[in-house]
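The chain that follows stands alone, in the form predicted on its own, written as structure tokens.
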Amino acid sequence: MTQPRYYFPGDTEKVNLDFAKLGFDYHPCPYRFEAVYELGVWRSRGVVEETSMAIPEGSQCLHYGQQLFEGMKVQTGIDGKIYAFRPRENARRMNEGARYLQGAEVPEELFIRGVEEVALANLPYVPPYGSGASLYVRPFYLGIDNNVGVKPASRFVFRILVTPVGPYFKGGFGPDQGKSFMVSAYDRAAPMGTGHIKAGGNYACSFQPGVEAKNAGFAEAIYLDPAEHKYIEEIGAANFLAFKGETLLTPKSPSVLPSITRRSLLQIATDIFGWPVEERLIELNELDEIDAAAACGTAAVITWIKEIADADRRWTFPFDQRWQKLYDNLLGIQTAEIEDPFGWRHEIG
């Protein structure tokens, strides 16, 4: 194996991509970062460059789905600094799924090594400022036993792939890139299961649905609550907002994982703007008296919502331009165009 090069802010060199056409699609990068856990430690293999894994049979993660995944970008800056956003929020919010499955916690330094290595290895395909494209990090977890019993696995894999990415949904953002979205008569998390952790298994159950609203010409599903099918909860891989004259309203559900996206909109909204915010049920009839709706989330940032489809019931929505202020205001601190009150930019290397 040869060794790896390490890259580091200041290079200029980049990759031959046109990263303005980028979707959000699987670009291999020449290096990935593994950690594993046995005998109760943790040892960190660091930057390696194999694309395949190899992984006892019997693993949990492939019988019973201990598994975790999280989803954040690292961008250029204007001051051309490389960052990412967050991220130990999404170390923590791993950790929280990892307690729950009964796994070996990731400590959050080693969660922060990684994103950095990993970045800073694959500079070049970092996306320059202003293409409108990031590199999508994408950390996960594996419960690797030799096993057939159901029992949590007693040794992990941690590891962190990227590949730069352009906009999750086609033509991304703005007043001419409204989505539609059809309502599910299917459900993506039981009512007091694991749809507050990101679970790889909350995904497949959005594969049918999926299909079936993009097979009727619509973005995505939305998906109601488990219990009652009578509130909103979540819109594929994406968190709800809708504006319901001046306030900003979100879904409240245990089933409902918690968006880092959605709780920095909705402390942007508060503490910036002043706008009255609610995290609350919503009642898919309270549409008709909803002003404007969005999609949230890491790899969407904010979509306009125009249309909601329900059996024989329709309701359209205008673009606000209040979503066109929260869009801005985020990614101008997450690219360093504007200041961060919040301290939310991690300046890697």
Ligand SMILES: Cc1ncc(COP(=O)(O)O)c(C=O)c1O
Given for the second form:
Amino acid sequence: MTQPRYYFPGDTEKVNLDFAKLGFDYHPCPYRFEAVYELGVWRSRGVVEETSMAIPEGSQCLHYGQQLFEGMKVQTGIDGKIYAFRPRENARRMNEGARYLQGAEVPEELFIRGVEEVALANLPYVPPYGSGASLYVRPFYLGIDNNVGVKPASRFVFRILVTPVGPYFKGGFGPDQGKSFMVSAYDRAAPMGTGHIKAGGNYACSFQPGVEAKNAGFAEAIYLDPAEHKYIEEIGAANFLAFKGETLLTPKSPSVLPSITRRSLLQIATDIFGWPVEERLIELNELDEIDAAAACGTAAVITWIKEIADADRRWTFPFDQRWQKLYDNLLGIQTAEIEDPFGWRHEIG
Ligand SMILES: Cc1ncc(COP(=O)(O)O)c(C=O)c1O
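Structure of the form predicted in complex with the ligand, please, following the form predicted on its own?
Zooming out: every chain and molecule, the one shown earlier first.
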């Protein structure tokens, strides 16, 4: 019988997990980070062990959805170091949400310290370089007053859980891994609503469209603009990209979540490859003239689209080598295989 192993925060030996076979699922890690906001100040509880949380039954997050979450990845580089990708951008996007939901902002330094502490505490669970897996980091934020009136909380919890993950869409990236998406008849966000922040409520109401798309044999739902149902918005938990001739296109809309992956890919496209980029309205009908399409996000990375279907039309797209170039460059920067001209890698240890 093998002896049980003990491990302490800071240990580097990896746990006995087949990292290369992981899907995008929750796998509990020993430690999470937590901070509490009360009487106007944030207090870090540091790294804690409890996987469950005790919060007041009258909490705004439970009744009124005063809740936010983020998603980012920590990866092992080719040099053996641990890197987060642009965590400050996630902190800023969470605070954009906190302002909209009338909650206390999380200081950026607290957010980043939390990401560092929780990644280091769970080091044996950070997938090794070359496994194709990464440590998914899920910061989240809850309004927790004991209350029944419809009003913002004055107390908040900020917690970061982590879990090792593989590809979001089964199969990951590759020329034979194109996915099919279904144009949804539903909206995920209102025209002047909360689509641009990562509030949990936006996702609860995407369950029905997402499940319908999956039941119909598609990977996910694609949403159109909620005002006219004429322009492409985004795809499940990913933004939309397309090549039309030389130009990389992406939808411009106030109800799309501003993806950090998308922003990074657009910058790689312009600054590294010199490709023209346009952020503008993209009509669904314009798919007739599109040469290649893809979904992008922290979880989806780049997932190229082989088919989009609505109630009575189907568009098919080939794999385009430019997706490969963008993918290789993004992952190369994230894992220190290539230099990082933009300062996006955040070294943790
Ligand atoms: C609705 C939605 N769009 C796009 C994205 C991609 O954003 P990012 O690249 O910052 O992960 C996400 C994931 O966070 C999302 O939930």
